[in-house]
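Shown next as structure tokens: one chain only, the form predicted on its own.
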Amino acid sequence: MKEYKKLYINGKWVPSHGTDTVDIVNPSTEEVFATVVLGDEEDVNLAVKAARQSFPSWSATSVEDRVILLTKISEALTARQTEIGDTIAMEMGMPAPWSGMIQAGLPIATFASFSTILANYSFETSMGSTQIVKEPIGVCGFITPWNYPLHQIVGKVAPALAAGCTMVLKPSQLAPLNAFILAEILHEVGVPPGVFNLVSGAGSKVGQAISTHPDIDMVSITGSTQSGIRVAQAGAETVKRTTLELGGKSANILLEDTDFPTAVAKGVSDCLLNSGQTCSALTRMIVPAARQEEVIAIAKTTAESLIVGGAFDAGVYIGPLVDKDQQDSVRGYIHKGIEEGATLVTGGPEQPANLAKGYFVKPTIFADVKPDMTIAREEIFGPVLCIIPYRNEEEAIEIANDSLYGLSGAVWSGDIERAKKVAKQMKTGQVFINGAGFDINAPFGGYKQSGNGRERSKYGLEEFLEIKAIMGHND
């Protein structure tokens, strides 16, 4: 069993001031396979001090040097891609082949993308007699989740390094091991001491200390909307910039001229990827009422064809949920859907018959879901899809927008211009048309209670920059 007894602060692995530890449990087997030390407020203070001291020199480094470093990090991650993928598969349960491709692959691509973005970014521009200068904001605090653990970490670390910021990271208690691998890589490629600091720990201690620390200039969190609100409230005491990537209940609108076999099958498989533990998952499939029975048949066949099992079992598409609490929560929502009168198409709250151990939930599909039902309004964060019928296009858009959230969305239509017209009416941060692929260079973030700010792309870089106007520089 692996034991992680030290934190990474000021370029060194140092003993934690905190003495508590947490067991890391493999959700496929329910067995402990690692322990990690939990830091405390004193560890955060030391990390922030190191980040503050290293900021003047790091922020003054050349763009060319930072571009080279970002490229080296991407290459070093590539060298350890299988190890990272397998580690995350053990930590949170995504099937290992998918984990290697997605959980390890996306961070590699993200560092590479910011190398290119940085090389082509203008930090100084002229506006008449005024010079506009964009400067790194300072010391950043990062609070990250367990569902795409390294991807969400790198979505903050890569642009912060590119901008010239220094940082303190608190990874999820449930899946922290990948963050330790990243710290090893950043050390090996030569990120200067104090620029990146890792303090594992509980949100109530380490997260709170980061959110309230007077020497942290900016906090970025990916997590639940409730967590984001707490971080924003805490940060407001010192007027920090906060970027929030929070929950979602994203709509997938199928117009009546859609290729239904293709759209429904992709909609189901996309929703159930990572066992539904994706903030941007398309969990509401909004379909023409006259075609609902056809949709149900395709959805049922698709869901039942997907193999459920342990992260290292052959052919598995749907692994376990991350822990017992998450399993219980998702099962509670399934019970709620049945109680409120939705039609259970497939799945249900019971443990899969062939899996005695592990935090598994059957892929579950509900039909005849009404927009005011709990399962249509709240983020379930599990392998549960709601099929919601509509009468006309206007009602479909109304249902899609009738949500506290606005993170992602999709539209399917045989007429691309019609799909674009609908997409522009959806109050959400991104929309996929006719199954378009994920774009690592596109900005990501939400409307409404899905958060504020953007990650990835030049817009993600700009979250870490302050704007200064110097008047009369041409006089």
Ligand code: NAD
Given for the second form:
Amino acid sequence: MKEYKKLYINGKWVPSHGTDTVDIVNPSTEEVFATVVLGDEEDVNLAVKAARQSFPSWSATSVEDRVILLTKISEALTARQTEIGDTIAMEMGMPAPWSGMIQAGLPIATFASFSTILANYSFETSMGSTQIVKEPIGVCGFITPWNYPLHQIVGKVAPALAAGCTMVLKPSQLAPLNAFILAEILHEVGVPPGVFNLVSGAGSKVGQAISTHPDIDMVSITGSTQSGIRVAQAGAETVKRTTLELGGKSANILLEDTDFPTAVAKGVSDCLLNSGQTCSALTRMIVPAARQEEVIAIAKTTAESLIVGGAFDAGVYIGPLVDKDQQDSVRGYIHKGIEEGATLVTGGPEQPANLAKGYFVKPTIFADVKPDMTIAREEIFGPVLCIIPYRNEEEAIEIANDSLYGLSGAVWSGDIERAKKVAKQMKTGQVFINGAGFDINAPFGGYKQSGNGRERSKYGLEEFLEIKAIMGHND
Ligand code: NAD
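What would the structure be for the form predicted in complex with the named molecule, rather than the form predicted on its own?
Whole complex next, starting from this chain.
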């Protein structure tokens, strides 16, 4: 059993002021394999002080130096890719080969991407006689979830470092070990003391201390909409810039002229990736009513072909959910779907017969889902897909947009121009046409209650910049 007793503050591993610890449980086996200390407000104060002190010198470093550093971090992550992938597979249950590729691979790509963005970014421009100068906002507080834990952390840390900001990170208490590896890497490659600080702990203590701290200029949280609202409310007291990357209930519209076998199979497997624990998962498949039977047949075959098992078992596509609470919550939604009259195509609330232990939920597909059913409205965050029939294109778009959320979306059509027209009418931060792949360089973020602000791309960098107008600079 590995014990993580220290926090990373001001370039050193130091004992926490908090005395409580949290058990890190392998959700495939239900066994505790590590413990992590839970920091407190005093730890946050020290971390913020270190970040504040290091800000003048870090923000004055050259772009060239920061470009080199970002590249080095990407390389150091690459050297530990398998270890990071396996660690995250142990913490939150994504099957190890997928975890290595996605959970460890995306952070590598993100640091490399920000290295390029930074190298090409203009921090000073002119607007007539006024000079526009973009400056790092200052000390940032980051609060992150467990589902793509390092990807979410790096979506904040990489642009913040690029911009010249300093920071305090509180990772999820369910999957914090990857953050400790990142701290080791940042230390090794020479990120100066105080620029990056790690304080593990509970949202109610460390997260709350970060979001209310008067000396933090900006808070960025990725998490549920409920937590995002609390952080935004707390941050408002000191007028912090707050960026929010929150929940989703994304729609996948299949127009009647699409290639159904391809669209349905991809829609099902993408939705079930990471056991459905993806904020941008396309969990509502919106299909022509006249084609629903055909869709159901393909969806059932696809879901039933995917192997469910432990994160380190061979050939597994669907691992366990992160913990017992999540398993119970998802099973609750499956019961609710049945009660509300949706047709259960495959799956269900029972433990898979071959897996006595582990927080597994069977890949579950509902059809005949009505837009007002709970399973069509709330974020389930598990391996559950809702097939919702529509009568015409207008109604498909209306159903897609009838959500509190607006994170992602997709549209499939044999006619690309038609697909583009529909994409433009979807009220979401991203739209994928005909199964386009995830683009790490594209801005990511939500409309409506899916959040505020964007991560990745130059827009993600700009979240960390203040804009100063200097008038008369060339008089
Ligand atoms: P969560 O909201 O429970 O926790 C997220 C983080 O917020 C954790 O570190 C937690 O400790 C902290 N936190 C909770 N309450 C807080 C408070 N009052 N003050 C300060 N910090 C607090 O979310 P989760 O269960 O870890 O993650 C799943 C959720 O995250 C889902 O809703 C998912 O859609 C969302 N998510 C969104 C994105 C995105 O980019 N939009 C990406 C991944 C996950």
